[in-house]
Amino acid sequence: MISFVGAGPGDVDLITIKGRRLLEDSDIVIYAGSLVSMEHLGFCRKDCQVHNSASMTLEEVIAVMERGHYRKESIVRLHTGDPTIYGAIREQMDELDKRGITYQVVPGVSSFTGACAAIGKEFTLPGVSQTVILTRMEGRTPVPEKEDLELLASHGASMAIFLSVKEMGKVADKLARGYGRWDVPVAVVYKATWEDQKIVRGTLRDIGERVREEGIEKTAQILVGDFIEGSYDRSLLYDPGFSHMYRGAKE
């Protein structure tokens, strides 16, 4: 069985019961380079096959599953994060479909979650947002137009910004169009919930340059909105006046 595993965002411990397992049992490991702590092979069988597939193309990562499927061998494709956002993994599975190879997919705890919980804060508050926009800048890759940060930001959602912190400073002239203001509050979290993990907090007005004098080029997720400071409401579901199918309204 070939097995796409989300490793977490750094924290080694943050892997799934059944990731870890599935990497304990496993035959063959193919990681995702730098992206991924080394210390989850630690917990690999010592005659385990490691690969990088940092220096692999698609091509060769399939052989590579398919030799091991054909052979019986537990399989194991760890990516970063969770592999279901940004993780490439679709080409990968059409290519085992073409071939008739069985997969599935663990997931795993990603980084715009991990930073999150590393400043402390909660994307969906009442009275401010419940919505997170997931998105990332243009780069090599291609965003379509209807994707455009300003549009997006448009919304006022809570967002959470991949592998864009190399233009911080186009990405927050596009976010201050979008939302029409440039006082919103942005924390940059680096390399989350690594042991060199670092916060750098601002606003659209100050963070391109808050960010430079940091040097942080890559590796890093940007948080924008307005859950990261300010007031918002109180939850209905803890309120006392509250009634639901568990718990009737107190005086």
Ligand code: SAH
Second form
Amino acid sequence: MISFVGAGPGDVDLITIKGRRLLEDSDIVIYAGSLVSMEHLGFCRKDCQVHNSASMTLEEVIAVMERGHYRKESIVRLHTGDPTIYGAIREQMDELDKRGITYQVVPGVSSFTGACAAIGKEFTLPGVSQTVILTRMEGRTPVPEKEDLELLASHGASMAIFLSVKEMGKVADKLARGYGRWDVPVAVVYKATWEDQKIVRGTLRDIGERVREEGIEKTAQILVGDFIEGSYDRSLLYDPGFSHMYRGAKE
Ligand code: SAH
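Go ahead and give the structure of the form predicted in complex with the ligand, now that the form predicted on its own is out.
Everything in the complex follows now, all chains and molecules, and the chain you saw is the first one.
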């Protein structure tokens, strides 16, 4: 069986129980070397064959999977965070489909929730925003025009921006144009849940400068929106005057 497994954002205990068990039983592990903690490999058997996908092409990854599959081996493809977000798993699944090879996907804790937990906030606050936008700025991978940061920011929703901290200044400029103000709170979380995690706080006005001072150029989440600072409304769900299926109103 081939399993695409989410390793979680960093802290090795943030993998699911299902993911950990698959790792413990695996004959072959192909892990995304740049972002997956090596500590995960310590849970594999001594005779487990380990491949770092950082130096492999899609074709090479599929060849390892195919060989293992025909030997009836248990194969784990270990991706950082949750594999369904910027994981490049679709192209792997399509190649396996073409060969009639089955697989499963085991979800993981994405770095966007890992980062929000690290700053102790909630993305979805009544009276502030009920939407989270997950996106990135274009790099070598283009982003469709309709998903330009400025346009997305114009909704005023909570945002988690991946793969973009290297251009923090440019990101902040685009966001400020979209939100229509410079005082929108921002938290940049470098290596969320790792031991060397770093949090840099500011607003769109000064975050570029602060991130530069800290020397953060990769592996960071840019969290943006009024969910980080400021007031919000109480939830209706836990309001004594509000009744729902599981609880009558108290007044
Ligand atoms: N599938 C992953 C994302 C992979 S893309 C997930 O669900 O998190 C790689 C990008 O994710 C990085 O450039 C960075 O923006 C973000 N990222 C991954 N791990 C991170 C971490 N521990 N802390 C902050 N950002 C992280």
